[in-house]
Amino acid sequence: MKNFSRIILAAAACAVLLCSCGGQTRGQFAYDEEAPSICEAFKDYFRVGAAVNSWDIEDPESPQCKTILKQFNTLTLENESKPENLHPEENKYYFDKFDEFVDFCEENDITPRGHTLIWHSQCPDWFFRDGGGDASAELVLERIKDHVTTIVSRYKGRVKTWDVVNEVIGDDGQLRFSEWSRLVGDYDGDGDNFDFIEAAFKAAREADPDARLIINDYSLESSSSKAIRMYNAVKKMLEDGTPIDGVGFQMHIGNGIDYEAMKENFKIISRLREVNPDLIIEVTELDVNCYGWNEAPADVELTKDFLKQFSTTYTDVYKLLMELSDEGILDSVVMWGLHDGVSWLNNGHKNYPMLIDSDLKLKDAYYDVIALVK
């Protein structure tokens, strides 16, 4: 009998180990009625959301839609509201998918986010051309105003937060060289090249005076040079009257991020409250890459130690976000994807960056994160 019990225990241990390799040892489906809800767990701290696509919300009885409704109270449309999809030609807008997204959010008491109005990537070339050559600064600024005004005014009072500009600080900590900065430059002659950014924010404010307007970027949590440059740029724009309401930290982080450096970089940006006391920070695109950013990817081994570190990374991040919430500077956290299987990080190698696995089951890290508020 003892040997039989040992066999049963060994089999159970093997089952747990196999599940651990997928990061899902507790095994509840994210949409189960009995499952916890991460947005409910953190309701006294911040909204918790995800980036989704139109097909995720088409069928309210689908597992992915039920997961969305169970787990999240704010949503971003991952790709279908970016310029190349929403405004691919100068005089043609395609609002159907964004309309459906906003309708879905309103019907289900979910806060929709607008992403993204001005970006150097996924932006059609017509913005920058006039006939066979470059568009003038005047024409580019006119197009920015038309683009931003048309979109924001359409959803006035419905989409209350916009990523107005995205990724304008380069990896070198300087203003990113892009077609926007190249063609517009220092149009107003005040000594900086922020003019296209300022134009976008001013157009958004005019289109919806009550919307929250965000400048969004990556690596602010890990790169002090980017955080400092963002601070300096936003400080100057605020002092010049640009209506920036908040800074978005994308938070595409690696497993085992430097916690103290992350904390310090949040402090750098939070000092902008000395200029705008109401300035807010949002986490806009959170995930944890299982591979090194600058390494050639190889299939990661989801060992017990790796999964422990993965959980520690997420809990460290959420602890800091809770502290920022307590300080009144953060009220929204968006995960960049619904589950592992649809993450943008699945690029040649399977990645496991989310708190929900590809089978829509909750990982150990998920339970460890929500345990922070119990």
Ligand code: XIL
Second form
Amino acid sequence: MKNFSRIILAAAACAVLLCSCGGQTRGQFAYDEEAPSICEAFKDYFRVGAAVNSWDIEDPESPQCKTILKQFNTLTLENESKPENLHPEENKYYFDKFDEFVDFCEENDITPRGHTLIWHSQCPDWFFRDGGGDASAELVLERIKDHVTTIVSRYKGRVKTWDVVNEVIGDDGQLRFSEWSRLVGDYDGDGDNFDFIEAAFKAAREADPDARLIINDYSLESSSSKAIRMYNAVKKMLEDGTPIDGVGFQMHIGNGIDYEAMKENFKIISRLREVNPDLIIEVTELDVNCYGWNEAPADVELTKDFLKQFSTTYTDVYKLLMELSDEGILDSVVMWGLHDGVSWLNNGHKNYPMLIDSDLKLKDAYYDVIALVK
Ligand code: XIL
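Can I get the form predicted together with the ligand as well, since the one above is the form predicted alone?
Let's see the whole complex now, leading with the same chain.
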């Protein structure tokens, strides 16, 4: 009898545990058949994706590939579609990895994103040189047109979204000073230095009129001055006829957010709908850095309080993104990495920025996030 009541008690405890987890046992492998799927959970709000690498999708039976197939319905290549890999030398393109990626996405009903056509980083120097010296503005513009046209037209109708330019607003809130802005400058003499950006967007629109063209940047969610500069820059370019369809919020954030401030910053960008009524926002590189930027602290301790904060950060962000989806301005959320073990934020210290841990297990925060969907 004593044993029998113990069994009853244990069964009741299990039932309570299951209920409190929305019917899911915590700590499942992300690729388990029984595990929940984050993209499925948010299907009425937005696509959910990750940045991956070609080796993650090579073997459909590998745990990482099974995780991708189960959890995500949009994907970005983390590095292999950047200019230094795709177009390292003038007149030489290396499309193999990107081709395979787009095929994989198509076969599996996943929306592929193109990242990124023009960036000051991971971009080969040949774009900016002519013989021993600087290339002229005309030559750089010609190269932008060739680069963008060749890539975008190759994937016409297949890559639905392009980060056309990346990180063009500087930390001071002005247009970032880069080789692009230095060499092209105010070529058309209209008083702004956006000409290299405009050239890239126009070439992309011509190459694939149906692709969504995004201007992508970081700290838009946390810095109102940066959000305002982005607003002003995009407004001016839209008014000048530049085909910008959306703004990408990278969202490399820290553990803990100011919800209202973040909401305000999204609102600043949303106001661009006054100029382009169809303007969209995409979250393109979400992760939660467990360390501050520019610090060299000891390894972070994953205390209960820290993990609770981590969960709150993710749930706050997803809550806000659901609100934006309800307003019809956001339909895609990509996280920057497949799991903690492969995040770019593991430099110097082990980092834990993702919803999936380095064993490919779903974290508590993952379950808390999907519990937001009733
Ligand atoms: C990062 C990759 O994750 C790293 O592997 C690489 O060494 C550097 O670039 N903003 C971006 C991404 O737009 O392309 C960056 O990706 C992260 C910051």
